[in-house]
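The chain below stands alone, shown as structure tokens; this is the form predicted alone.
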Amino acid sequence: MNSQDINNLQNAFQYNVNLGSSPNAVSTSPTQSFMNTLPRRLSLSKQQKVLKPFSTGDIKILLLENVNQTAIANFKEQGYQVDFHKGSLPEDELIEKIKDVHAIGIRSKTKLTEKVLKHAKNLVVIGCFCIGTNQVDLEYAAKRGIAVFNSPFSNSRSVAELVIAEIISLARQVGDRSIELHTGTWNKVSNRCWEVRGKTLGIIGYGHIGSQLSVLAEAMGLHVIYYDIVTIMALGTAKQVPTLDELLSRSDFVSLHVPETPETKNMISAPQFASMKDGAYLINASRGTVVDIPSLIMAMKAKKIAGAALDVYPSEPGKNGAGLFADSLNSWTSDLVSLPNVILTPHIGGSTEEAQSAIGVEVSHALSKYINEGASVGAVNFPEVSLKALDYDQENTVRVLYIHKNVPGVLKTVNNILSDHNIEKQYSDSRGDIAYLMADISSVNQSDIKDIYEQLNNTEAKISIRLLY
């Protein structure tokens, strides 16, 4: 907190400005949705008291990759500075662009690594609009103080969508008669084309996708085997399996809804490939090192494999343009071009209008709630921490959050700090190597506020810290 921010602090007490709302919901996610639903303990002629880190003007957003305009319309609702670009953009530029903002918002091309998060002074949040967190350094955001929130269930149906699409198309071989067709050649053929119906789906992942492509695969006649690292109850008539090896082997398609780990990277290779059945078929819409391509190349020319689908890639183009997914990108994509019944797209299941519409309500409502109220509820690197809001009657009190090293010490450090104040509600959590501490202090003036935030941020096991009002 520089001198700046203090005399802004300084008179917002002073004249008690009221400086607009901020969101209710964390997240959309089904579960929130419920509970948002139940009856709230406060009674109606209660109203939440409005808090702020500093004038909501100089909060500024960076939006990259045409994030949707839900996102752009809650943060200029909260009366934030928006930076809106349609791509990503190149790492000195983005570097150059990071230095000054509060919070910023990405999909899947742009890379928050360390060498770029080293140049983020004021940084306190990331919004991932997407499933993956992968392109953000998580550890070393956490390490600065920086919250990482991203939505993992809102494009959920329209991936599961896709996968259907494409089993039935694979089934069909209608990418080929398509492009047959396109060039001017009739060729109506029926060998090799199935119905899907009494035909075996595998699933590699029965998380939010993985469940919901099943309840869709069964509706259309479809038996379902899945197979996790985790017990999952079954939705329907699907039936876990205890290996990968069974669910190969047993599969009419194969179908892949995992995370990007160390674990998952090639998990489909040759020898996987050999335990399909003959003529199955694969589709990947989760990440892009989950699947061995150069293996999988070599199945579909043996003929192991009828056909794949796949949506995601090892290396992907930073912008749309053609001539971009060629071999100086991957050095096989000539020969996966090449081959029959392959369904290529990029990176779409989850680009759907109602999926980033969602995202877009999401996100940026966890975003917003974390910079106004601190809540870090949701966030995938960092401890999470949520307190009650404040009524509107109670004046002069300050939110404190302390982000701090967790080592032993540090709360008796700190409640000494805090010792000859009136601490209204704390809590803290810790993750890893890193705590969160959020703490109501009431009936403090300007002097008692510059005094706690001078004397926390001392401490020695201190990452950051922020003062609501």
Ligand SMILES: NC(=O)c1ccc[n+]([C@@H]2O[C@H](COP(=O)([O-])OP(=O)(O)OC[C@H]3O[C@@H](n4cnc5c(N)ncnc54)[C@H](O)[C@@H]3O)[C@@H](O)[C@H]2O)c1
The other form holds:
Amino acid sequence: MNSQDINNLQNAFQYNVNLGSSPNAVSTSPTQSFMNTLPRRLSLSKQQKVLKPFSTGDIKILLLENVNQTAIANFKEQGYQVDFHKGSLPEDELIEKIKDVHAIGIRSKTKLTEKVLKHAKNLVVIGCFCIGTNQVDLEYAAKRGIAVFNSPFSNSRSVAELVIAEIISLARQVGDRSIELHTGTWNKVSNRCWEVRGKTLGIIGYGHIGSQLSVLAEAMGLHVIYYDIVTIMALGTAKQVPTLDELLSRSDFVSLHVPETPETKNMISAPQFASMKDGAYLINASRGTVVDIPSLIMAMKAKKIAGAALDVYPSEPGKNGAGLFADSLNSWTSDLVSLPNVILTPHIGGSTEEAQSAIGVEVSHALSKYINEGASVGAVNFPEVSLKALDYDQENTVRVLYIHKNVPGVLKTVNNILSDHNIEKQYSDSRGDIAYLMADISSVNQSDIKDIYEQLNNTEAKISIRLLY
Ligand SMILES: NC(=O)c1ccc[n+]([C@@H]2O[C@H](COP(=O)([O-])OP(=O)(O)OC[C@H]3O[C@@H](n4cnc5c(N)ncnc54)[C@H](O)[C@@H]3O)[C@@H](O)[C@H]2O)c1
Ligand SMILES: O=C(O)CC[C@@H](O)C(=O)O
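Could I see the form predicted in complex with this ligand next, after the form predicted alone?
What follows is the entire complex, opening with the chain shown before.
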């Protein structure tokens, strides 16, 4: 392959990207700068070939919401262009920015809706640098061949520790005493202040966070019961209860650890507060939609509920700043902030140095591996497929990444195209309507690669293609 050929090929791919029937078709080929590095790399015998099929400097990553420095360092090490922003962006700016990036990293505030993603012509992958993925239209992303990754448990411990702190703080009215003293009032009281030992903690959602919380709470002498839609092994002496109502009627403290789903919307509303014990406490560090706040306010005013700790809200500001948590954001805000024994935190459950740094490493590695090698293991909306990275000495091998509609007959069509060549390895899987095929094809020259690309690009089921070599 000479340099002119490479450039021609790249132009051909570019043509396809720009003018192909699917604007989502992504294909990449090595630039001259990358090819120039090959002879030096090839001298490293049996070293793993890092599949950077293009000048990595071409890859653009948009990082929002103060994603951790560990991620920025990792992306820069890959050679990618990083556009970093401390806050989230208003929708119109987001739409402008997302148009030409290959990857985006967000946390919980950036809404990647169908409307926004429609503008993302080059987007290959989304990284949620957090646990929750409800801010992304996962199904639409998958339909567009965009893989989404998150960090499933790197901040779970941080959330569980915050909840432990809140259980004791609510039981002892620590928040109120602190506010009073900050404003000069000495109020030494024990009325309705309790030890937590021997009380019952009811955990709703016994997943990564709920089960961590369970272990920590038992160590403080709390009895733990939990409710979950699936049967989950109890840790320690915790006990699963069959209904939400049973959990609510037996618990002194109720803590929510469910994802945002249609089923969990307003899961705790007026009837559920009515089912709770008199003087019970509610903690929500899951998602703001899970608790109906006006009902909470009513239950607290009626003294049914003795205190609440909230870390999450139906609407949250997109950036830090004074005056943002106001009635203009959520109409009930001034009512809520005037209640006694209510601890309000600005969605900081997972915000510790340990968690953020670990998430930065984990998600940036997943994104780099997907961009460089096509490996989708850990994706939350996508078939999970992986092949081991190619070695440097596997010359003239192309890796085909073919994302397609999960309809009958596609593999036959694709293998007809590939069967003219030597298929070294192939792995394919599907998830719902989407399927993903990875194949390493050896002994191919430039014209073979071009031919493979063009034939695959013309298949009816194609969603997107990338060729890595
Ligand atoms: N405040 C924060 O900073 C913060 C940090 C991390 C996670 N979160 C939130 O906490 C949620 C839980 O995190 P996790 O890591 O424990 O998730 P997880 O997926 O490990 O566990 C969630 C559990 O909830 C259960 N569940 C789902 N729907 C339910 C329902 N309708 N009723 C009862 N149980 C139900 C699931 O079966 C699962 O066991 C996340 O989805 C995220 O929204 C918040
Ligand atoms: O860091 C964030 O913005 C979100 C934290 C948390 O809600 C999560 O889903 O992990």
